[in-house]
Structures are given as structure tokens and as C-alpha cells.
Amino acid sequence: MTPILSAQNLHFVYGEKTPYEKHAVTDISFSVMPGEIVGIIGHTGSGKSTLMQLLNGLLKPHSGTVIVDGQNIWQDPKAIRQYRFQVGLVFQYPEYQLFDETVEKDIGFGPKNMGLSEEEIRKRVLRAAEMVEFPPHLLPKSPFDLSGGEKRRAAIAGVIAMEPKVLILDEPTAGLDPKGRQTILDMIRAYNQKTGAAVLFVSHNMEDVAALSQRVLVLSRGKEVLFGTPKEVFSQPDVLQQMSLDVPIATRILDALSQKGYALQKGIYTIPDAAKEIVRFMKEGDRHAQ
């Protein structure tokens, strides 16, 4: 299978030849599979977000090159335009960034950019509402009208509505309670499903990015440390501490136990997970009490 995204020898610098000069990304590469579901971690001022933005277009890379599904984005300056609405980016709290009249026109900002006929970009908006779950009543109103979970979806909403071949998320569940965030992550899943467009989200939440990803892409300093399956990024414990990141609960709690002498499984990353292996533990050990 053909990577629908892929990062090649990737380097970017902020304020080059200046006395203010940083390497901000420096010779990152991986590829990301259609469908796939890849989440990114790093410590803050690790290149996260300048790589979200060269993945997008909105940054040229010094050197090195990105590939969306086949064709080298810079390879045309002109038609980076076109690139960003296959490679659809929601920024951190992107409800910041809602400006319209009305929610509709919002969401519908994108596709009507895109050159979409007024019927094709009503389509679009109620699609993208329904992925989210947002209200279709909600529509007509101020986009400032709404609460502060409401504004985030449509803020998502918004990109979505451009049906990209891949969907970029810096940090979608900063800053929302534990309803709103198990809301967000739900959308992220299902969005996945019904369309089979590829996900690269940021996030400092491990628990998060244990229950969603495929694989995790590890940054520090602008570099890439680790690339894998959660199983094998979050099975090196020793690397992500070196960069003041951590395992997900889960797994704390079980190699905590496991410290104590009970036999419990390693390897297991989530909540549910974790909680079914105690329970199996225990029931193992009530029949050998028998």
C-alpha cells in the first residue's frame, strides 16, 4: 500500500542567518498509510507544531520534502493552495478562529473557498455537523453564541468540511473537560471509520494517544526519537523520561503491581485494558483459592 502521506529529510529553521536562528524540525521522515491513525508527542518546543504546519503547506521546508498521496507539494508553488485543502490542519483551540455571521457560513468558509457550488457546500456542512455531532438547529447562530465544547466541534467541523485525505489535530482536547475531551476523541474515531482518511493528532494527554493510535511518532529538539506502535514507543520507558514525557496510567499501574509480585500482563496501554487484566488476574486467583 502507497503512503497517502510521507516526510522526507524534513528541516526547518526560524529566523535563518539571524542571530535568533533555530532549527526548529531537523532531518525528520516518516510516512503515514491511508486510514492510519498516528499520534505525535513531544515535550514543549520539540517541533510538533512546525511539523504539523509543513505537512499542511502552510511552512516550506528548507530542505527535504513532503508527499501527499504521490505528488511532491512544493513541486508547483501555485498549487499549494490545493494541497492545504487535502491536508486539512485544526490548530489549538481552534474555536479562536471562528469569525462568521453564522455557524454555517463558518463551516462552510473551506468549501466555499474550494469553489464548491452553494448545493454541494450544504451538503458538506450538514455531513461535517453530523460527524461532530453538532446541532443542526445551532446552525443559524453566532458562532459566539455557543458554548465553549460547541464552538470547538464546529471549529472542527469547519475542516472537516473539506473532506481532506488527511486530518491534522494540534492538541483538539487542550483545555476541555473530561466529557468534552472523551467527546472530541469519539469524533477523531469515528471520523476515521466512516471516511478512511488518515489522522495525525498532537498531544500531551498518553492516555489519549494509547486508546487512538496506530503508531506514535516521538519528538524532541526538533528531532525524531521514536516511530512505532504504541506497544513499542511506550515500552521504552527510560527514552520518554530522558525527554520529561511519560507511560500512560495504565501501564504505571500495572508495572506498579507487577513491583509488588502480582503476575499481571505487561504491554497493555489503556484504562479498559488494564482493568480487564486485573479482573482477569483476580479470577484466576479465586479459582486457584478453590
Contents of the next structure:
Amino acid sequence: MTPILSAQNLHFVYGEKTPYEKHAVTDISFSVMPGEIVGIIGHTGSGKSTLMQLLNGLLKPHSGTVIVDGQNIWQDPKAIRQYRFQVGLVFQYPEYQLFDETVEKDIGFGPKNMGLSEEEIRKRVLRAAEMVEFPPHLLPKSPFDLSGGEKRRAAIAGVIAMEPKVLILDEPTAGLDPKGRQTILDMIRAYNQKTGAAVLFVSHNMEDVAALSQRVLVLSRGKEVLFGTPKEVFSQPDVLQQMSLDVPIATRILDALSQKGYALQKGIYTIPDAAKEIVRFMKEGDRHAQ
Ligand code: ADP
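The form predicted alone done, now the form predicted together with adenosine-5'-diphosphate (ADP):
Shown next: the complete complex, the earlier chain at its head.
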């Protein structure tokens, strides 16, 4: 299968040849398959935001290539706008960017920029609202009358309405309560499953990364440190700890129990799998207590 998105030896420098020169992204290469969900983790300043902006053409790499659906996105710089529709980017706290007089106009802003007909815009707004479980009766309201969670969903719907082949989200659950968090995670999964779009998302929450991702990209100081399945990445706690990153709580609990002599399986990283393993262990009663 051909990747839907490929980064090849990407390099980006802020303030080149000034005293503030910063190599924010250094030699990053990875590929994302159609329909895949990839979690991106890394300490603050590790280059996650810069990488996301490189992937949708908001920033131009100093060297290296971004390939979307088989095309080098900078082949013709005049055509770069179309890639921004194909690789939709949801910034951190996207609700701060709501600005229009109604939610409907806000969600329709992207499709309008794509030059679609009024009828198609309306269809896409309704589809996107449904996808993020945004109540249709709130569409004529001002975005400023919405609750925090509703604003976040409306803002994400604005990107989804462009029906990107790749959806990139920068910390989509930041600042939300557990219920709001879960709604956004369910929504990301639903978008991925219903449309077959690939999803990349940045998160500091290892539980979210473990629950959603098929593969995980770990960045440190602008460099790619690991890229693999959650199992491959979270089975290297020492490497993660060097970057002040943690493994999911489920992995930590099972490791702690294993160290106490309980013969539990290794490489478990989600709460449901940990619960299953603990139940299995208790039923089989093969306890090897110290
Ligand atoms: P992250 O999203 O992981 O926090 P960023 O991509 O925002 O990382 O930043 C990577 C590095 O680039 C950091 O050292 C940051 O200070 C620097 N940086 C980010 N944006 C700019 C900018 N506009 N000008 C100069 N340096 C920047």
C-alpha cells in the first residue's frame, strides 16, 4: 500500500543565520498509511508544532520533502493551498479561532475557501456537525454563546468540513474535563473509521496515545527518537524517561505488580487490556507472590 503522507528527511530552521537560529526539526522521516492513526509525543520544544505545520504546507522545509498522496507538496508552490485542504490542521485550543457571526458560517469557512457551492457547503457543515455530535439547533447561534466543549467541537468541525485525507490535531483534548476528553477521542476515532482518513495527533496524555494510535512517533530536540507500535514504544520506558516522558498508567501498574512477583503478561498499555489480564490472572490463580 502507498502511504497517504510521507515526510522525507525534513529539516526546518527558525531565524536562520541570526543569533536566534534554531534547528526545530532535524532529519525527520516517517510515513503514514491511509486510515492509520499516529500519535506524536515529545517534550515541549521538541518540534511537534513545527512538524505539523511542515506536513500541511504552512511552513516550507529548508530541506527534505513532504509527499501527500504521491505528490511532493512543494513541487508547484502556487498549488500549496490545495494541500492545506487535504491535510487539515487543528491547532491547539482551536476555539480561540472561532470568529464568524454564526457557528454554521464558522464551520463553513473552510469549504467556502475551497470554492464549493452554497449547497455543498451546507451539506458539509451538517455532515461535520453530525460527526462531532454538535447539536444542529445550535448552528445558527454565535460561537461565543457555546460552552467550552461545544466550541472545541465546532472548531474541529470546521476542519473536518474540508474532508481532509489527513487530519492533524495538536493536543485536541487539552484543558477539557474527562467527559469532554472522551467525546473528542470518540470523535477522532469516528472520523477515522467513517471516512478512512489518516489521523495524526499530538498528546501529552499517554493513555490517549495508547488507546487511539496504531503507531507512535516520539520526538526529542527536533529529532525522531522512536517510531513504532504503542507496544514497541511503551516497552522502552528507559528511553522515554530520558526525555521526561512516561508510559501509560496501565503499563506502570502491571510492571509494578510484575516486580512484586505476580506473573502478569508484559506489553500491555491500555486500561481495558490491563483489566482483562488481571482478571485472567485472578481466575487462573497462578500467583507467585514474593
Ligand atoms: P513543540 O510543539 O514540541 O513544543 P515547537 O515546534 O513549537 O515544539 O518548537 C521547536 C523549537 O523551535 C523550540 O525550541 C522553540 O522554541 C522553537 N520555535 C518554535 N517556534 C518558533 C518561532 N516562531 N521562532 C523561533 N523559534 C521557534
